[in-house]
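Only one chain is included here, represented as structure tokens and corresponding to the form predicted alone.
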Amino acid sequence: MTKFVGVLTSGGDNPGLNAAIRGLGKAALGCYGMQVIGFRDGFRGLMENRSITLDGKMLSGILTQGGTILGTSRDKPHKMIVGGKEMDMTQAIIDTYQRNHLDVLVCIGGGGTQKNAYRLMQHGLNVITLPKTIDNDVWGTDVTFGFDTALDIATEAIDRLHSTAQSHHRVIVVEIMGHRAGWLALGAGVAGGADVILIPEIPYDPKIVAESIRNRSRSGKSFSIVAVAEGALSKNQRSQMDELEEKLRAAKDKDEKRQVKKVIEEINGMRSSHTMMLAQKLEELTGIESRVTILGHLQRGGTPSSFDRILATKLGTACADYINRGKYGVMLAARGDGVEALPLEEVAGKLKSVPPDHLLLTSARRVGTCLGD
């Protein structure tokens, strides 16, 4: 009996999504005779039943394309804005699933997608997920596709910033993506020879960073490169957030929780200015002119690296095999040279952060990189 496969991409876009869609689609069509239906713009397109048949023609020529041919969004099935109101659209999604006679829904995305897919699984849908994100913070997989390409882009940016920093004798603070995990900033910082690397896992002291820069200046170095993850916080900021999170846990009524959440959201909303504030502070403390470069969505775009194309293809084709065997409720993780299926309930809601004893942190310290602590 022919199996009907639904697929969507959710969350932020990144290189390798089309390679994963292609790998899944070609294997499902060519090896197992399945029918594949793509849903546009993530869970919103699934809710609205905006679908497209993924045939050989649609899957041709997309391996090297960045982004996703299906489009994406950050909508959550249980918290979706409809008509200006936040609504639980889970039942509408279930209706679409049944209307299209789907045997399984493949959700390609990061940590948020894993949680949303798990919620749908709890409502009786057959689900398989694939881990993508440039942040590399999905628990259980060695690496997510999209990370390698973004790492190359961020490293090249740091390489290029060296020459202008040296020419003008400046401190260049370069902001790299990573709200909750510092894998990208750490990797790019080490690969690009950044003098300071600041990540969310290690709260920093601006005075320690400034002293490191002054020491470089005293030793005859006329410039410094500071690689900072967008989610990096100073020790004072981290302490403030910890206090608010403790208040949130201790809050007993909804109004109190709502107020604390509002303050937390306001602080998180100001993170775009943290890097600017850091640069100004370093200029005050060191007396050296500082400039900021925010890479932003540049890191998400462009042609995927060969590594990401291979990884996405490997996970996509493995997904078709798991569907053929009727094995659902899993995320397919990259483990060593192979693919391992992890129960979705073990993955959802967990974060893969940089551990304090990680070898890359040790290596950074050994070559003299300041980590702000």
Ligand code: F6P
Given for the second form:
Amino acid sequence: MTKFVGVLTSGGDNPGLNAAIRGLGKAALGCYGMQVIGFRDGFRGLMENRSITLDGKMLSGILTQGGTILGTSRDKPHKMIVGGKEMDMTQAIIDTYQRNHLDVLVCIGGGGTQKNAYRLMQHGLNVITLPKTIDNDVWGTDVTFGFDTALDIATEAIDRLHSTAQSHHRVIVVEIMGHRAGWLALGAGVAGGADVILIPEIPYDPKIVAESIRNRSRSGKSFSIVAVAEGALSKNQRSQMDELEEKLRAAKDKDEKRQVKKVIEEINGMRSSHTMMLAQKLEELTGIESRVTILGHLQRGGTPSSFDRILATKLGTACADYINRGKYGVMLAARGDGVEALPLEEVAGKLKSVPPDHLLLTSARRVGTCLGD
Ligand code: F6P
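Show the form predicted together with 6-O-phosphono-beta-D-fructofuranose, please, the one above being the form predicted alone.
Shown next: the complete complex, the earlier chain at its head.
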């Protein structure tokens, strides 16, 4: 019997999404005679039943394209803004699934998508997820596609910033994406030889950062590159956040919860101003002129690296095999050279952060990089 497959991309876009859609689509159509439809704009398009047929023509010529041909959004099935109000649209999504006689829904996304897909699975839908994000913070997979491309972009940026920082004898603070995990800032910082690397996992002390810059100056190096992950916090900011998170856990009613959440979201939304404030502080403390470069969405745009194309193709084609075998409720993780299926309930809600004893951190310290602690 022909199997009907639905696929969507959700969360921030990233390089390799089209390669994954193509891998899944071509293998599902060509090897197993399945029918594949794509839903537009993540869970919103699924809720609104906006779809396109993914036939040979649609799947052709997209391997090297950045972004996602399906479009994406950060909408969650159980908390969607509809008509200006936050609503639980899970039932509408189940209706779309049934109306299209789907055998399975493939959700390609990051940490949030794993949780949303798991919720749909608990409502009885067959789901399979493929992990992607430039942040590389999805638990259970060695690596997510998108990360390698973003790593190259951020590394090249640090390389380029070196010559201008050196010429002007400046401190350049470069903000790199990664709101909950520091893989990208750490990787690019090590690859690009940043003098300071600040990541969310290690709260930093601005005075220690300034001291390391002054030490460089004393040794005749009149410039410094500070690679800061957008979610990195100073020790003070971290303890303020810890207090708020404690308050959130202890909140007695929904109203109190909402208020504390709002403050947390406001602080999270101020990430770039944290970076600007850090640069100002470093200028004050070191007396060295400082500048800020925010790489932002540049890191997510454009053509995927060959590594990401290969990984996305492996995951997409493996996904068709799992569908053929009727193995659902799993995330397909990259493990070594292969692909492994992990139960979604094991993955959902977990974060892969940089462990304190990670070799990359040790290596950074050994080459004299300041980690702000
Ligand atoms: O989750 C991937 C990511 O690129 C993060 O690094 C970043 O914090 C976030 O998305 C930015 O999201 P948006 O595109 O919604 O501004």
